[in-house]
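Okay, so here's just one chain, in structure tokens, the form predicted alone.
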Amino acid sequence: MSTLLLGGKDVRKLLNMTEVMEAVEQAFRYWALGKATMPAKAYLVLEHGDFRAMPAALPGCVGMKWVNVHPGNPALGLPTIMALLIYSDPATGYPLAVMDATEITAYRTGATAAIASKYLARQDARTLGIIGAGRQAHTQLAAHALVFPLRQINVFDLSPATTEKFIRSFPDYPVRGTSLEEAAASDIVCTVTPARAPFLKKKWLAPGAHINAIGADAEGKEELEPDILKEAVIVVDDLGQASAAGEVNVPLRKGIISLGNIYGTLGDIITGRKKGRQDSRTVTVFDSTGVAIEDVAVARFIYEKAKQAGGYPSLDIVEG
């Protein structure tokens, strides 16, 4: 057997939205079914920011996923979030792919909003808010249009060049540069920033909104007032992460809002254990930190399409 090496322009070749969102889907479905095995992410914090060690194995496949965040990489060229994805045989251990996983990452950090956006949001939902303009905010778009016909896209960045920049890339959609009010009043809203204090007001946001927060994933990170929280119906990827980790981390632990203001996890949503969105006016919030299950289901379809069309590096691990 040998390893195929899949770097960031082989795993942008294999990688499509819709497919990406089918597997990440499939992944909380098993997930939730108690069919895939996720221990909790592993930080290790240093001075300039901070990786993640995130394992997962899900029906016939097994992966690890590092990755870092680094807040200040784009003053150096770098981007903020990159990430390597080890992908092995489930029955032997065997590696079978080492990948770039960045380009990963950020197609099922979308994926995943997207899909949550889907039972959550409104269906009559076309306005979209994405507060945070990087790399991030480029598949939150990618990802909900395949889901709702978006006649406006809102969009803020502390920077006017990042807003600019993502605007001119999307020339075939509805992309407004907007103030942090207006994209707030969204139909749906993609908070996609690092920030360490709120900033997204309750009243700024319309009837009914649905509130994708992305940016808090680590311990003491926020981006939603907690009066947000206190009144909304709270979704999340994974209980034991987002309480140590997510959007409600912070509100958790100054005892804002409770274990009890959650309402469940987007598994039990997409296997109906759960209803998703109930009325048209109440405020639904997703706080996604990111799991390995969404990783691992990538990585699977990347690696068989990389076998199927062959010519990728390889490293014989067995013979050394």
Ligand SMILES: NC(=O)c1ccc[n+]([C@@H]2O[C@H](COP(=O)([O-])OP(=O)(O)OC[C@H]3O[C@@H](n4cnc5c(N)ncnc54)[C@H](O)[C@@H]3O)[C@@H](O)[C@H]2O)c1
Contents of the next structure:
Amino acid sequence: MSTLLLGGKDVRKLLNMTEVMEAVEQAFRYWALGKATMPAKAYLVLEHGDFRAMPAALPGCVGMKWVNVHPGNPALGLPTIMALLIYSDPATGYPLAVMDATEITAYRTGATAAIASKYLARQDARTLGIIGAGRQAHTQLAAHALVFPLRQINVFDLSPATTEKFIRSFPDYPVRGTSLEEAAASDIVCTVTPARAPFLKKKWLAPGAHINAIGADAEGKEELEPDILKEAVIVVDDLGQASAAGEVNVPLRKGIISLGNIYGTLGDIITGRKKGRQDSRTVTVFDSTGVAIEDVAVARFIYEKAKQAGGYPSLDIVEG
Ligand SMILES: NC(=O)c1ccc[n+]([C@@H]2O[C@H](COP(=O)([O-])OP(=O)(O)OC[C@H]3O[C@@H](n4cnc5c(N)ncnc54)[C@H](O)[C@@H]3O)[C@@H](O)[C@H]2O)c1
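The form predicted in complex with this ligand is what I need now, so please give it after the form predicted alone.
Let us now look at the entire complex, which starts with that chain.
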């Protein structure tokens, strides 16, 4: 036996947003039904950025992602986030594949937000606001466009050059650069920045808006004015992780909101244990921290497809 080695280009070719969305939704269902195992993400915080070790097991598959977040990297010509994933045989522990997970991270993050929007946004949502137009923003648009017939995509980034680059990447979509306020007034708003101070104000939001709060995924990060959270229906990907590191982490620590403000998990909604959107005026927030079950679910089909196609390099990493 040998270990498949899948680089970024290989993984990108094997990725498909529709399949990613199906795999991720199924992973959240398994997690909610107690059929997945996922210890808390381990954080290693250093001077210029942080690292996370993210293991998880789903029925028939197991893996671990090693991922960094270095917000200063784009100035050095490197992505903020880079990731590798080890995918193993759950029966023997044999490392079946080592794959780039940088693209997997972007795809599964976009997919998860769009799944949350499917259940929590108004079904007549036609405008998408994207705040922070970096790497993760691209898959927010790609995934949402599969769920909603978008009429307008309003994009704001502190860097006009990044906004321009984003617009150029989607020539077939009605994307325009806007002010922060205009992007915030969209039917669905995705905040995708590394901000450590709230910038999204409650007074800008449309009635019944749905917000995917993506950027806050480590202690001390936040993007939303806490007044939004005090009145919104809040759904988290994982309660423990969101309380420690998600959009709610700072307001919880400051006592501005309590755990009682959190309505449920995405898995609760997907399995029908709790209802999704119930009226047209309430603001809903999905607090996404990013969970390992998303990565392992995607790695599984990447591995299966690569194995079936053949022709990828492999290495005898483990000596028999
Ligand atoms: N929830 C998850 O699952 C998940 C997954 C991946 C990344 N993230 C987080 O998402 C964030 C973005 O990641 P990325 O890979 O897209 O980074 P990136 O560096 O590629 O892009 C971030 C963009 O945000 C812009 N920005 C910064 N502050 C802003 C502000 N106040 N208003 C508007 N724009 C602003 C920057 O100019 C940059 O273009 C990071 O905080 C990362 O940790 C979360």
